[in-house]
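One chain comes next, on its own, written as structure tokens: the form predicted on its own.
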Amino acid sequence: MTGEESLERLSTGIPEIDRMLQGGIPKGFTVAVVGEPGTGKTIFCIHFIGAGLSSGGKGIYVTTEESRESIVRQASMFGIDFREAINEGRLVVIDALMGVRGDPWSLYELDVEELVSKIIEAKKYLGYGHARLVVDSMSAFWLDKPAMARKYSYMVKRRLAKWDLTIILTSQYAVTSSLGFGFGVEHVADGIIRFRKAVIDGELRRYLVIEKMRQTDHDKRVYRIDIVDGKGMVVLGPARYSRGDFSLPPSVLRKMIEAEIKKLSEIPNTDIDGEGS
């Protein structure tokens, strides 16, 4: 049996995207799901966790920009019962937005060490075996220190490597900003799925492209997507949109790179666990 034939892939919960990925995301990978706000990243993550639950698996969903209840309600709108899975002990939704005291699955501070510890606690609670993990989004952990994005992303990937997880880390881009909040996640990821939106002829349109997926001869075309009531994310087909058009504007990329270089020059020389060299 070849390595490709023996590689186990996990469904994203969206059949068209699975086909674009030769069957799904390779088990054990860390995948960056990046893009502007409102492009569909959270919906994609809900589908990914839902696909695992529907096949009898387990999941951990960390939400930093919406409450737990908001995520549960959104899932139910697309026919995915997060609440039942929570009650059955197969899903943990960690709420990093509300931070309710006394809630065992809340984060009180947007601290990466606390994040990793809480994820490990949730994995132990779920028990033996593989689980899917979503952190939506990682950007919240470095909003005031974007130069730490790569270090924090690597720390999450490294610390969780032995816990039998397949991980999606989302990250936001603000294309009007000089700061790039996605670079850290992309540097450490085994795969990159980029979402984008545009207003064309007065209509909001959403797109995705798979920019990278190791060990996968993935589809390299830009696809138009939509969010449909009762169904969630659907793929409408290839878009008349080049990958060059889909990329961030060169002026924005230049500012993002310049900002990252400047910030990196200002941080102390420390190793990944924060100890001096």
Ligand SMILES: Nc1ncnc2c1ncn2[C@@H]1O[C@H](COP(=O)(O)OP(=O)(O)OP(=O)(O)O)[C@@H](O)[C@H]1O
The other form holds:
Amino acid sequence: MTGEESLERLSTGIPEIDRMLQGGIPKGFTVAVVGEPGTGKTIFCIHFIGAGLSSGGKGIYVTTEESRESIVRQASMFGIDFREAINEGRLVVIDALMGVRGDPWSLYELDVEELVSKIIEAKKYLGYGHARLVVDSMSAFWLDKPAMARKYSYMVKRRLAKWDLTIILTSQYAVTSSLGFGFGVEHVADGIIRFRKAVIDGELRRYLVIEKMRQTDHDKRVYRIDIVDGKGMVVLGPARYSRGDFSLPPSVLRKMIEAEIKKLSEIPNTDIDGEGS
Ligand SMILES: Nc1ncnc2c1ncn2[C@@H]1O[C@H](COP(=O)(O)OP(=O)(O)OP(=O)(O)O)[C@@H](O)[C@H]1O
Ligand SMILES: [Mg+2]
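Could you output the structure for the form predicted in complex with this ligand, given that the previous block was the form predicted on its own?
All chains and molecules follow, beginning with the one already shown.
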């Protein structure tokens, strides 16, 4: 670290992921967290906000697919007290699902302008200083107009640039057409963390890979992760079953894995993932 300008890094709340990132996410970055449904994006975001709160910081969590109650409950399952932080005025959970009248922290329309205004309002409410921001997910804002994904993502990044935030934008990457879907956030992001899932040996397995993090000599390996009750996201170790295929569309990946399983099932007692038993 000689001759470098020091770069403040924020803990993700998951020690192994911090290590993979040379200490954490650089302060002020906008990071895309992408992956298919159920891969762990929301849980990762909860840890990120939780880590900020436990170090005395502030947070804003925009939730579009789950209610505020659901997010608070999910956090409490991992020992992270969002309720208390809300009551202390250190956390704002903006609910874009329920749209409850009279709730100042509800978003009535899935409109990017309204989103940005609400985030700025929340930042002013939290007061002076840095805050962590999660928008989970951005995909909700371009559901009926996927071609707008990149423009909207850029708009959010640009309009929030001067508000002293470190930002995670999630996106439910899924290949639904030849155009692809879910890109947008990735193009404007300073970092990309991708979550993946695969069924191997009749078991759902989750993986994580850091695809990009500016100014960081990050770990390039695919890691197997798990979500544990009472604890949250845990990193199990590098996945030995990795050959660059984690950037392939899920359907192609699935076919490759199926072929691999078929091949290996003919050899007795073969653990194709390696790090399991
Ligand atoms: N208390 C818990 N103990 C163990 N596993 C849990 C617990 N709570 C949630 N999970 C696991 O986490 C998964 C949900 O992860 P998460 O909500 O982070 O996914 P996601 O990537 O945000 O999905 P989506 O795109 O649909 O929002 C559940 O399907 C379940 O497997
Ligand atoms: Mg989610």
